[in-house]
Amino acid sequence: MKIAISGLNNTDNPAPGIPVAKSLKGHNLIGLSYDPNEPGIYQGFFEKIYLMPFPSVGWEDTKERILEIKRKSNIEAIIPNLDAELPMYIKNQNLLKDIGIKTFLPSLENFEMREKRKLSEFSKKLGVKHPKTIEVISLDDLIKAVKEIGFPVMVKGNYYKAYIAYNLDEAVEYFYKISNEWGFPLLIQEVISGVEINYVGFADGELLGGVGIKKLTTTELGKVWSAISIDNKELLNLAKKFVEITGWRGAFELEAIVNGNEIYLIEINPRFPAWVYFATALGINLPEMMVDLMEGKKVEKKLNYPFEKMYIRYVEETVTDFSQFTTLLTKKEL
């Protein structure tokens, strides 16, 4: 199956599609790239680049985007990586498969239900604990927030970054940084000081694998170092909850926090996150079962692995010929 993969960026703020990549090596792969610096471009991973007009571009744009490459590469299927694009990839996911394109994606309600914004209370029907978590669209809200929750507390976007503030200029800072990106809303969220765990999961309806690690360093926007696998039932009956609930169809990750005998529920991702080659590599395939699935094939369930395993990012380089950048800027292929 000849599959196209967005989120080529590997930089110490990875995006998922090169640990994807990287799971999926035994296939042909297309690259889908929103900008021609994403060092994933680069690795050797994909027989051909594309170019893709941002998702803010809107639906018509990226659909004949979409047909060209279908035509040029006859892709058979799209394993979206990023927040920002998912929603339109979610909205359209019968009109990709009408033009012969597969994917493997949850429910646009499901999608909504696990934004940030609405996870405070989807957190009470999984029942566990969510920092208290205030939205804010205007300084006068941003200002209201931190005095009600008191410092230090996070400011985080909506869909990408997060950062701690002690004090409100530095909230004032990371107010206009991420919305200067992003847009609003924006969210100010108590601090919850404790162990910081995950679980990245895939799902049918049920919970057919996944991993949960301990993180145990992180870089700057709190993306995993490194981290090690652990073995805690607790967190593996919330993903197992969050499925039955939703009926999830895809992949996910659960971000949560472990205060003594507490587990509060950080985020919910509805995409593989950038760590996701660490499963891989404990035998736990999650892209290879996505695609076993597009293709019709039955998947075996695999929630076993090996406990205490270390996993370390670690920076490489690569050389390669300004062509190949140029090459891609001027024809948006490579």
The other form holds:
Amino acid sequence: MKIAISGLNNTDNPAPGIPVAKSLKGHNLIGLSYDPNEPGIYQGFFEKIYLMPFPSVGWEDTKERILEIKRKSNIEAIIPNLDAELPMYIKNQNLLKDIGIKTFLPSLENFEMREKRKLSEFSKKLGVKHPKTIEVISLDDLIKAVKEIGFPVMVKGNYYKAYIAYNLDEAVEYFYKISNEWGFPLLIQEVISGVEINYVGFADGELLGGVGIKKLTTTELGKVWSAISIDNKELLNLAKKFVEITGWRGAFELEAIVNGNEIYLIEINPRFPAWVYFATALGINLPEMMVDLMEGKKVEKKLNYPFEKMYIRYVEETVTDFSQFTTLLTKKEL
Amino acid sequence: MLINEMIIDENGVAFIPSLGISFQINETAKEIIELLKEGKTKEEIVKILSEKYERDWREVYIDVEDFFIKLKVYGLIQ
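With the form predicted alone already on screen, would you show the form predicted in complex with the partner chain?
To see the whole picture, the full complex is given below, headed by that same chain.
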């Protein structure tokens, strides 16, 4: 099957596209990029790269581009990996199916249910704690929220970025920093101390595979740089319950904090995380499971994996002709 | 108690599989943890160690008590 994959940024703020592509070696892969500077373009995983219109331009442009790519490269499936494009793909998954392009995505209802600003309510359904969170759309709101929660607070964008603020000056600085780039609303969240653990899962109405980790080191943006696989029954049960309640279809990542006997749900990402290759390397290839289900194959449930395995990212370099970059920039494909 | 799931490797590093956290420990700490995992109380551990190393139990008690406080701080025992 010919599969198109987005999210090719492979810097120290990596998108999930390259780990997904690495997990799908052996398939014919097409790269969907938003920027010729994305390093993943030049790593040799894709038989063809297409530049895509930004999701903010709207679905019509994206649809036209997908139809063109379908015509030129005959893609049969798309795995979208970026938060900003997911709502668009989720809303139009049936339309894509009609034109012969498979996806494996959650319903719009499920996607919206786990949004950061709705997570307090959703956590109650899951029977799990969630740090106090207040949605803000103005400086006045911000001041009220930090008064109510008390410092330190997390200042979070609805899709991207999160910073810890220890005083009002810092909170205001992050308020502008995030809102200038990503807009509103922002979320002001209580800081929970404890051990942060994560779970990547894949489901089709039931949990089919997953791996739990603890991040050992992170980049300045909090992206995992090294991690260790863990065996946490509560986290696994939370993942199972999440899938059971929502009937989740597709990939997801749970971010949680363990504080003593309490487990706090911090975030649910509706896609593979950029560290998904860790699961692949442990024998649980979640992108391959997704492709198997797209192809109508049966998949074997895989929830057991070795713990105390360490994952380490590293920097690699490559050299290519500058004409590759300029071709992609001008012709929108490579 | 998290201490019950603790795994100690050949480098003297204790690992908690459910949380992915680890601690470097010395031989005495390893001995106390193993006794704790066997279900021994603090008093029993003090008695065993003071007899084994032929030290006054009061002296051993201070060190064991100090180690128990550390275990509590790290959330490894209640």
